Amino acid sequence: MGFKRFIATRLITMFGVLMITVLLTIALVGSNMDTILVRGVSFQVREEITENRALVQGFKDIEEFDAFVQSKINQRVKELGLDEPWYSPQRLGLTLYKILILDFGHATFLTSDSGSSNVKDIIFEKLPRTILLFTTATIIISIIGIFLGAYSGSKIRSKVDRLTSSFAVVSSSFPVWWVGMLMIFVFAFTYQIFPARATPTIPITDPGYYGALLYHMILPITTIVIIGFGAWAYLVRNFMVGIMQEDFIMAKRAIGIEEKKIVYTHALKNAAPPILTVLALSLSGSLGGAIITEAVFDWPGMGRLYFEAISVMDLPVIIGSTYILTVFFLASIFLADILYGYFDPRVKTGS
């Protein structure tokens, strides 16, 4: 019962945080929500009417058609309660409901690659690319960092340990945009190995688009890995240093178990809960830091979309992107809690 209660408590907490985040976002845009929602209603009503060709052909002129459309828009606005202030309970409830069902309306300026102005279409076109880039980078960073950190933790004060610690400090000190610009200068302009822009020049409908996308992804992934794996190795190294001094490690050495097996099986297994927690949080943190990385490399993902939406103040896209990124962040934290609870017997027993 302890672990089930633990999961239920986390789920309730995460949902509460999500609702608070959405409410804060709505409060920040304030009265601009009126313009957003009314514009979405106008677009929807006009689209419904124009699709009815028999109805459209019955109007004498464009003025009569526009007057009919406007009357329908006013009627729909009143039905939805959009004639009330944005902070009224009915308005807040409607807005929260629409956001929860992923109905973010239509973008003001931005469109998807296929030409759609629906915010949901735009976001779900960009989101897989951001997940592909940062999940791949996080997996590579964690694999290198875990094995290098475990080795360094078992060889305290060795050359590898000193190099790992030094590289972690140096690599973490450089901002990602600076390293990204340096990588572009060296590998895109000086040696011309990789393209400067991470966005493929061929259309998405081309069969070779995804192959080109993977090729364009090499430079930003390399940059993220260089920035991140040193700190990861240093973190794992610090976890391992304490575990390698434990009595059960001394006992396994005394009975003649191979050192490599002790390090990578027994010690690393005991360090798994905090490592898995940091791994899940690193993934969510990398998604949050996608704005700068994707803007530098012009990667066609959520980060660049967020940057462009803020640049032109496209509020529906900003609200939708904030909601989706918050959901992913909370999901990763929830995953970290589950993993920690699974590996920590104190959580399972409720003690």
Second form
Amino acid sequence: MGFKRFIATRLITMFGVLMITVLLTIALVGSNMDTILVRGVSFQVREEITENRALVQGFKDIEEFDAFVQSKINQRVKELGLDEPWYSPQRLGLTLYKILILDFGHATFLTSDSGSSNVKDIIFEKLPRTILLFTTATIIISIIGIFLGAYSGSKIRSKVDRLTSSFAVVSSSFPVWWVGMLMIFVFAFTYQIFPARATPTIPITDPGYYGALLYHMILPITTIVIIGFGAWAYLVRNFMVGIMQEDFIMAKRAIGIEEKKIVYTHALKNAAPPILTVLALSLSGSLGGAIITEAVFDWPGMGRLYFEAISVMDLPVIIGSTYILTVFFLASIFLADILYGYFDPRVKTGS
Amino acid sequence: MSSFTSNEILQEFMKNKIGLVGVGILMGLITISIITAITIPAETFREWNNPTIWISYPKTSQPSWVNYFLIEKIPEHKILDSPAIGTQTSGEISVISQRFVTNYQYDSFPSDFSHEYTAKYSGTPLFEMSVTRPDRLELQLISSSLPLSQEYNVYHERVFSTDNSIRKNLQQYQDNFEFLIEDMSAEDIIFSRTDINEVLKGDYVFTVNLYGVDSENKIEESSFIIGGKAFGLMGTDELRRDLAIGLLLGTPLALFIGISVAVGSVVMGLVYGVYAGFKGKYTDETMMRLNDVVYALPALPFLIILVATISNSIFLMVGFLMIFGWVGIAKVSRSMALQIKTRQYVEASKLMGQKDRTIIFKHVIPQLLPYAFASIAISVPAAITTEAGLSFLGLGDPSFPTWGQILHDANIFGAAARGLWWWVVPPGIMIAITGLAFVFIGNALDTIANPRLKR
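Next block, the form predicted together with its partner chain, ref. the form predicted on its own:
What follows is the whole complex; the chain from before opens it.
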């Protein structure tokens, strides 16, 4: 079984999972969506008819008018295929196909900052901001984590090692968003250094917008880094502890290579595959966990979009965002798998 | 992996200091839960979001113990509900009087005061309220008749310090004060020194009298509230709720959610993984592919959709959390089962013709128990924080106030940016402490289950 086949089976599984996710989402929100869509259609039809004065005056009484409106609505519902339930094969197939080509339709309530109600526009406006915030944070976390982890891994039971390990345990029990609230309390209320809300007040067209955005980013990034780096350092430390006991490290020591060089070049290089795998996973994981953190800091990204969409039950947005989040999540699992399979050949043979 | 007897595990555990700390914290939390169950009536659960029962409480008050650390004492919110009652009858006229005594020792004025009572009477009895200050000055606050009623009548009223007649009555005491009291609020006058407008400390006695010709008159459920900025053990929130009660109610809920989700998902994962590993071949392959699918589902978005569309009942939420909890445990149990399967006693019992189910439950799963217990303890914090996160987003079960919901309300009212630390800090600390207790226990169990981690 070659590497290509390994990739192929993985890809097929991932595609299957993606479809199942979308199907599950549609199944969960489908019946609601139909009711909302039908209501929207009947509202639209009624408005169109009442706007046409000549037509309205042609009716004798209100009953005739209502009957006419109802027949028009039924006709429109049939045209759109809404008379069949959401789980009928044609509709399901059509919905899946549309989602695959990133056609999520129009949002019911929400709009993008530029005013478009196309779900695709909304998502692609929010996505870069989330990536900006969380990718930056994840990169900072991994750099601190790798160096701190390598250091404490090479000096087991030293003060730094103990501190790192206990910090990792303690910090993982605090919810990130709660630490975010504390940070707002300390740095926005007690010492008014940073703004509590992460949305810049100046318009996006202003040249100073991106500077303001960066300034607003400091508080959320600090929060994510504080909570995240401990666990990372602990993980890297555990990898390092294993590697530092390997024979080839002993051999390098015996030749008289400097300890620092052994730790940061030879040992760290060998710990790279699992570290890269975890990095890939945590990059996508941060996108999912972003929902609550963004809600705390009012960061105008995917997480807050998702939250807003759920609070007003804007179904096209919910389905679209779930799809995008899943795609990212699966892509990184896939990447992690590939990286691991590439670095550790035992995985791909399945033994 | 070697097998243990439960006695050995206990002995090993007693040597682990951190593990014991974890058990200690857990014991504390269980004690709190028991105290909660005994002292707080079960209806309070449902009344948490009902504003009417919190009406006598102050808005966003600090915990009263902050006064120990302050030089300028902030006024404490006082609810005086057991007055000294006296009745007098002279001829036809009867007087019911109630005296509320409070020792006011704070450095700023109360924010308001109010008196709530239910009177049972007939005719038009006269209602009077007055206050005697520490300097013996007596101020008449209210003197008015209750509405006329021929029959025996139940009358409920709440008199606020902003009441117009209190205002008018106080103006006649201008001569006693050396400064203008015309535009001042009632509490600022009543609790003020006469020479300058500063707080006069000492005993204040508020007296309420009801004069009537009928001796059947009664005042019931009478309580006098002196509004302050500090209240109770943990203060109150914007909706006047006593946060101490909220934190107490949250403890058993968090333990329930955490433990039931952890036990449920570990049991599911264990049985699933062991069965797949033990059966092997196609069964294993299919079951593990299903496992892969659940593993690849984005948990938080899905949980949000499930809670938002199906139900936010706390019991269903526990079920939803289990759906995403068992996956990792199933993977590990499977690989452990693959190892145990090849042992001779398992082979032997197979040859003896024992049923698969018997072998799995009698010979394989008992070997995994130390791992299972460690996983249960380690899974608890994640379950608690995830539920807290969902509640924080406003998807919690409104009939059960969890710590996450308290934080949700705090966030809605911008508590962090307004500096209301007593609303933000304690719930998070409770979440973290509960999580830590289980992490400590789990780590201790883990070192027993996997001795190799010890080095």
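Residue numbers count along the first chain shown, from 1. This is a predicted model, so every value here is computed, not measured. Throughout, rigid core stands for the largest set of C-alpha atoms superposing within 1.5 Å between the two forms.
A.B. asks: Is residue 50 one of the residues whose C-alpha moves 2 Å or more between these two forms after the core fit?
C.D. replies: Yes, the C-alpha position differs by at least 2 Å between these two forms.
A.B. asks: Using a superposition on the rigid core, decide whether the Cα position of residue 68 changes by 2 angstroms or more between these two forms.
C.D. replies: Indeed, residue 68 is displaced by 2 Å or more.
A.B. asks: By the 2 angstroms cut-off, has the C-alpha of residue 307 moved between these two forms once the rigid core is superposed?
C.D. replies: No, residue 307 moves less than 2 Å.
A.B. asks: If the rigid core is lined up, how many Å does the C-alpha atom of residue 59 shift between these two forms?
C.D. replies: C-alpha displacement of residue 59 between these two forms: 17.6 Å.
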